[in-house]
Amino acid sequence: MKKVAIIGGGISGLYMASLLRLNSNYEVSIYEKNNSVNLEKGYGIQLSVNSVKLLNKIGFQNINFEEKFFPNKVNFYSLKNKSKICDLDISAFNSYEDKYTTLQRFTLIDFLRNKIPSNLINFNKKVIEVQSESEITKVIFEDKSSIECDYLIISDGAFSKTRSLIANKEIKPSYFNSIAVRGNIDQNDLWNIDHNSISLFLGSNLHSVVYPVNQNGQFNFIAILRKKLNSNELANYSLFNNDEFVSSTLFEISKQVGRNIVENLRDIKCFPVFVSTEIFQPKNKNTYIIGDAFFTFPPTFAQGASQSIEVAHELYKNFENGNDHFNKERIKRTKMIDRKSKFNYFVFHFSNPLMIFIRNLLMRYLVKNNRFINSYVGKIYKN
């Protein structure tokens, strides 16, 4: 039986562990640096069909219906004149059981955590050293304990310390010159939009998204605002918890989004957006990187969680089939999604009136062009 150590208890790590537990050839354990799995309620995630199909293999379809939502469309609006531009039918990629799904992040994490016996998740395990000799990898933790494994899977987030340790250099994502603001809002405080769909509002150097996270009228709000920060501001992460900074950011957003929405937000969080600039490939053939540690995408194709699930499933199939093409295929697909996410960001934030007019005109045509949609969206959703 092969021993597998997973560093990180987020979406990708938990899903990978749940898959490996289906195969008696592997003994899997998770090592999480925090003292618990993050079960903070409130914030939403979007899961496109490519990931829902994979999650359903371990029973995701059995989650309580009230705890998730199945939007059929993405409605695009102009923040300048508050009018609808067009809509995209995302239900076209659905099947009977595999549907585009929105829900609270807590709901997904709790589902995945319950797939893993509690004794297989080890908390307060901060990695400080990784030693690879022959076919065995030794992982040493800050508490002076250590483990040996046949396979090491790194899934400890965008700022992965374990990735830097095995690379013998610091690998950090890059600031994307953007700030994100998240919050929760009730259906009754959202006017003049379709409550059964995802609403995407395009503004000047800003876009925002509102979508339902369950069947009870609760919605997630996120706004992405272009904003340059200097190195001192980025190094001072407490800045994003500073009331004055958060208030000034909300005020800037409210100039376009509308005060009625901003003033009704709850559980507000503000944070900088970071993205990957490179894909690091471990030299040790028995070490793999998945989730945000593998690559962190811009948040403009809503593929963060879906790709974390997809990459874990791909690695599991790699284990089953005994091939070594995991990174080659994954890198190609990752670069494609990254390009499209960055292009969306560029298009969503136009400020020039002529460019906005041309964009809106093209969008109205392209969302009804099946060939374009199958190429631009389908290549991601139909993994």
Ligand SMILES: Cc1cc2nc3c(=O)[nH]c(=O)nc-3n(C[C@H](O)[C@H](O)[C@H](O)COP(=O)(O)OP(=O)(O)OC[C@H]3O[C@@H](n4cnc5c(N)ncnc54)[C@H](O)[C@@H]3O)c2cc1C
Contents of the next structure:
Amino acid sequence: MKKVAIIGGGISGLYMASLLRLNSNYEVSIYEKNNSVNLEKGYGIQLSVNSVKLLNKIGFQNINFEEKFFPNKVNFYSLKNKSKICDLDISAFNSYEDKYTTLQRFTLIDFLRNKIPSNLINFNKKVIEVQSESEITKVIFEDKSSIECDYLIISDGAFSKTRSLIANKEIKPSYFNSIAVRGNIDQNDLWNIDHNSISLFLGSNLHSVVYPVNQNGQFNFIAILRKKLNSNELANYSLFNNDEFVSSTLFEISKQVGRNIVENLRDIKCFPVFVSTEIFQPKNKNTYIIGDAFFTFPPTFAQGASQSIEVAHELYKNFENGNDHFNKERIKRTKMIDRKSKFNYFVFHFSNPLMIFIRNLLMRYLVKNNRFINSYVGKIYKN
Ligand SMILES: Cc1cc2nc3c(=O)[nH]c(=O)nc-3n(C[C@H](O)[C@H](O)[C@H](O)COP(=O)(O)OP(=O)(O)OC[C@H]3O[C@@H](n4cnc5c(N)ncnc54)[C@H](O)[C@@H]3O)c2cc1C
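So that was the form predicted on its own. Now I'd like the form predicted in complex with this ligand, please.
Below is the entire complex, every chain and molecule, led by the chain shown above.
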């Protein structure tokens, strides 16, 4: 039996572990730096059908119906014209079993955590050193304990320290010149929008998304605001918890997003958006990187978690088939989704009235053009 150590108990690490548990050739353990998995309430998550299909292989469809939502459309609104631009039918990519799903992030994490016996998740294990001179890899933790494994899977998120350790250099994501604000809001406080769909509001240097996270009328709000920050501001993480900074950011957003929305937000959090600039491939053939540690996407195609799940599933298939490495297709797909996410960001944030007019006209035409939709969206959703 081969020993597999997974570093990080987020979406990708937990999903990877639950897949490996299906194969009796592998003995899997997770090592998480915190003292529990992150079940913080308040964050929503969108899962497109490409990842729902893979999650259903481990029973995701059995999550209580009340705790998830199946939006059929994305409605695009112009914040400048205060009107709907067009809608995109995302249900066109659904099958009877696999449907585009929105839910609370903790519902997904709790589901994944419950797939794994608690003795296989080791908490308070922060990696500080990795030694892999032979077939066996040794991992040393901050508490001075260590383990040996045949395979090391790194899934410790966008700021992966373990990735830097094996690369022998610091690999950092870069600031995407944007900050994100998220909060919760009730259906009763959302007027003039279709409550069964995802609403995407396009503004000037800003876009925001509102979507239901369960069947009880609770919605997730997220706004992405273009903002330059200097290195001191970025290094000072407490800035994002500073009441004055959060209030001024909300004020900035309320100039475009309806005040009825901004004033009714609860559990507001503000954070900088970081993205990957390169794909790092480990030299050691028994070490793999998945999830945000593999690649952190801009949040404008809502593909972060979905890709984390896809990559983990692909790695599991490689384990089953005895393949050593991710294939070139994965890198090509990652670059394609990154390009499209960046293009979305560019188009969502226009401020020039002529550009906005042309964009809206083109969007109305393109969302009804099957060839375009199958290529632009379908290539991601129909993996
Ligand atoms: C604004 C925003 C909106 C988003 N919306 C969506 C969306 O709608 N849909 C979507 O698909 N994705 C979305 N994402 C992205 C998605 O949240 C991530 O892609 C996903 O959570 C990545 O999972 P992960 O397991 O790779 O990393 P993480 O969830 O970050 O988990 C990493 C884990 O590793 C642990 N860890 C860290 N360092 C160490 C260490 N040294 N040793 C041991 N453990 C360690 C951490 O404590 C953590 O538990 C969004 C992201 C942002 C920023």
